[in-house]
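The form predicted alone is given below as one chain in structure tokens.
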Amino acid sequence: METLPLFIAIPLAVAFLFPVFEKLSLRRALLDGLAVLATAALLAGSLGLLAQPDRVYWIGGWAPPVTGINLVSDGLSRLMLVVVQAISFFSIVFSLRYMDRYSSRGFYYGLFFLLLAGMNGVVLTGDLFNLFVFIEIAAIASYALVAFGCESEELEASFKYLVLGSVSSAFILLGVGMLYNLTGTLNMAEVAAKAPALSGLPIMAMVGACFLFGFGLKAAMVPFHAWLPDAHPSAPAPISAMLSGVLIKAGGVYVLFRLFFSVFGMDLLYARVFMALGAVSMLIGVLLAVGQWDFKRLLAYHSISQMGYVLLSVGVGGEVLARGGPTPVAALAVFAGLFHLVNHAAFKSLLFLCSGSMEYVTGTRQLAEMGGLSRPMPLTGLACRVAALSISGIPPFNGFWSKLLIIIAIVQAGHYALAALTVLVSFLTLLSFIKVQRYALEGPLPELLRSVREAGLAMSLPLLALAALCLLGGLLLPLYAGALFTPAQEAMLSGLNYARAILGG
């Protein structure tokens, strides 16, 4: 039995069941059990794909030379699929207790799985128009989830997110339309096969600009980042973890990598645009984070900064390839960027879940109103410290190893100023999280918070699991790099060979 369609069919089916179950007033345990079972099954399925070779599923039996809609499982899509399912599973487990503060559990789960179905579709599809459709499915669900609390702050943030997201979608659709007019096809592999004959045409530059703007906004890269600092803090904590941990990657960064490496072919101009966007996002994001006192808003700005590392590193790899430089240097830069992408999913999701746990028991996100929480909340305090050390690049945590590899790759590529910038941004990141430790976890416990305790087992287990990943993710890298990262790295470095692999079956 072909399993690729199940990654879309299962969350879609479950998403439409939950509102029905909500109306039928089924027991909460049934809703929670179905949500956990569905995400666990998808996570197990994604891990199972790692042991399987690349393959293509042609929907409806259509196959070359008459191509139709297809789903593609290659190294890059498998990597992203595992990341999406893992963070979804931990977020759902955290939600079991966290969603007690909201009323419509069934509708929350329905929107959550709609978001998951959209992201899985984006990762697997080999069709440009279906890519747009799946992005819109995920976007519409995320708009509703940001506003789920229905307070004025959440509604305002959701509306701003919706407006800018719609502008982004318009540019993406415009790019898809122009590309279809040029090539007569929406299949990514067929577009990639025709790309060499189209290079140099002025309209291709316009197509590239549309995709850079549209997906750059989805990825919240500076200067397209204005929606993110409002949307992430306003959403429920598990959704903040999903938005930062996987949505900006699957709907933004992953698509940029897929299009500009596998479909268009990376050239020197696009590579330097990646590098510029990455460097600016790193610096601006961390400078804006340093002055924040709202814990979740501080984390939101760090999402911009940390994804800048990923875009910069992969951009450096693309630049080395485009100018005919040493392939091992390009491979190291791409590998380091992908490694940091996965590490960011772990430590940033952990930080957002920690902030949600703290807000759940204290009723505030303001660091100045907290203090001493490591004593009544030792598990949350430990997990928060691990995540803070990871994002700051302190050994032996996972963020240290990926940042070290990024710096080494940038130095070997000859960009010494950019290497110095990555070190500076890491230092400023550490400074901002020293503030978090000082004001949230240490110091005297305020009188109003003397009765706080850990939020519960369901909210603590995901924190401990993600903290373990942050600690072991770098130390155990040699054990899983061959299954997880090497195929993804090869998929990107192979460039337009993507077309021959897909169309050749």
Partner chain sequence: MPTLDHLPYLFAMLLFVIGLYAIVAKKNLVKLILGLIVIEYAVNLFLLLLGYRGGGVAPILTRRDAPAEFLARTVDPLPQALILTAIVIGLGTLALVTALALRLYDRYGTFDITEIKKLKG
Second form
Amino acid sequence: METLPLFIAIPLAVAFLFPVFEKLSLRRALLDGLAVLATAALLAGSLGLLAQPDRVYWIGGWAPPVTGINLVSDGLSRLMLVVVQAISFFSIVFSLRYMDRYSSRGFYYGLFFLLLAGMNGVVLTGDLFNLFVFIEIAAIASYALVAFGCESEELEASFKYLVLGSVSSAFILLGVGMLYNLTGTLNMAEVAAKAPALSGLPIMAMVGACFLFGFGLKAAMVPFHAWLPDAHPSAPAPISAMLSGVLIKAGGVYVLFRLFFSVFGMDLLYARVFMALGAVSMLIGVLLAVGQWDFKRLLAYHSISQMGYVLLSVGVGGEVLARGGPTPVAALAVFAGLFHLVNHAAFKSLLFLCSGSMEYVTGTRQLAEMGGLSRPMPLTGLACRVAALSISGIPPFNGFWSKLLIIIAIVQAGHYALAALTVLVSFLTLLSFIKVQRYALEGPLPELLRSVREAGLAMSLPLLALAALCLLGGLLLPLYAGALFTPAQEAMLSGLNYARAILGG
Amino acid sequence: MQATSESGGGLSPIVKTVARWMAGFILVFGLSVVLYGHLTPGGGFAGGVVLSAAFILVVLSHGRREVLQILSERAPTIYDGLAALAFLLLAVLGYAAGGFFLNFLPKGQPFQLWSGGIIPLCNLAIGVKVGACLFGVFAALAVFRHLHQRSA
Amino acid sequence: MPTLDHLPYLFAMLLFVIGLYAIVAKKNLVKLILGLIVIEYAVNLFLLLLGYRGGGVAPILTRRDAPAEFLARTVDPLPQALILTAIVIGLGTLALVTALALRLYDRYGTFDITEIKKLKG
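In place of the form predicted alone, the structure of the form predicted in complex with its partner chain is requested.
Expanding to the full complex; the earlier chain stays at the top.
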């Protein structure tokens, strides 16, 4: 039996079950069990998919020559699928205890799985309009989750996020419409087959601009980043981990890679735009982060900065490819970008979960009001330290290896100034996380927080698991790179051959 | 109008009676739009909107207080979830015949009511879902909000 | 060369810009929401225009039509399906944004965004 549609069908089914359960006032253990079971099954399924070759599934049997909607499992989508399932599993386990403070657990799980279904759909689909629909499913679920606590700040952040998100969706739909008019198809592979004939048309610049704005806003790249520092910290901590850890990747960066590498074909202009967006996001994000005192807000600004690394690195890869430079350099740049994307998912969701754990016991997110938390909360403290060292790029944690690879790739591509900028941003990141450690974990324990304790094993276990991933992800890279990254890197570098891989011939 | 809707008391008996009569016709019309969705313009979504309009009309004319006595807060959510699950079930049942969303029922003759395989069933599920969902949204914003309102 | 046939497209774009203007310049939450709706309908109108062909008929096959002749005359139905989906999505967004605006009104007693700013910006 074909399993690809189940990655969308299972979360959707579970998402619709939860509100019914909530309204029937079923036992809490049943809800928790179903949520953990569903995410665990999806994680196992996505890991199983890694061992299988690329394949295409045509929904409802509408295969070419009558192209319907297709689901595609290639290297890049498998990589994203595993990341999404892994982070959602850890977030759900963390939620079991953390969501005690909120009512309506069933609605929370329902929205969570709707978000998951949307992201899985985005990652798997091979159809442009379907992509738009799934992005909207994920986005609407995330708007509601940001406002889940119904406090004034949360409502305000959610409103801002919703307005900007809807504008970006309108631009995406506009781009899809224009592309349909140009090519007469919505299938990404068929568009890719016609892309060489279209390149250079003035209208293609318009289409590219629509998609860059639309998905750039979803990925919170710098001129379009204003919503992220409000929206991500306002959500409950496990949702912050999902939004920062995977939504801006699956709904933003992944789609940019997919469209501009596989569907339009990378050219020099797009590559330079990627590099510029990446470099600016990297720098501005970290500069805004350094001055923050709200822990979660600081983390949110770092998300912008770290995604800048990913976009810059992949953009450099695309540029080398487009100007006909050495393929190994392009391959290294793309590889490093994808590696950093996965690492960022691991350490940023870990950081957000740590902030949630601290907020759960201390009741505050302000760094100035915390202090000495590593003594009463040794496990959270340890996990937080590991994540901070990872994001700052300290060996032997995973962030160090991916940043090292990014810098090597940029130097090999000949962009020395950008490499220097990358190193500088890395130092600034370290600086701001020294501040986090100094104020949250070290120093005297404030009088008010004398009685805090670790929040329990259900909250500590996901932290420790993610911390282990941060450590081993870098050290064991040679062991799993061939299964996870190489196929993804090949899928991106093969560019417009995407069309041939899907449609055959 | 303003005063009555603020207190949730409903409109005059003439309006209430006419609204009750109309609601029945609107329901029948909505159902026909849903059931003939695979043959004529319309279908699950359009028909579902019409279905929810019938309920909304009754709420508007009878006012909040009267409606709250017969309306369960959880009914729209439950019908919404179950209809969505039914739609998904139709998609997954396709696996038995060979594929996700495969139209596994006999297609029948074009232009007959019983034709199109699973499409009328999908329309029915969507119609119930949209009707329940839209009415749920309306009820949440216009009726139940006043129950849960916290002080600002 | 732009001709009179391009005028509807221009109007769709104009509508889009009007919606954007409302979102950027207006300070009332309700007007912001109206701006969102205008943008959405501008995009829908644009998609509808893409499927149009001069003198086309509605893409609904009836018993009286000969399929071959019908196919030659009908407008493109796909954009209409896309619009229907986009309308449904827009409806969901609209329901959510209305609920948010009402909650904000409960908290602040105003729809003015200049008075709703607990966040730093």
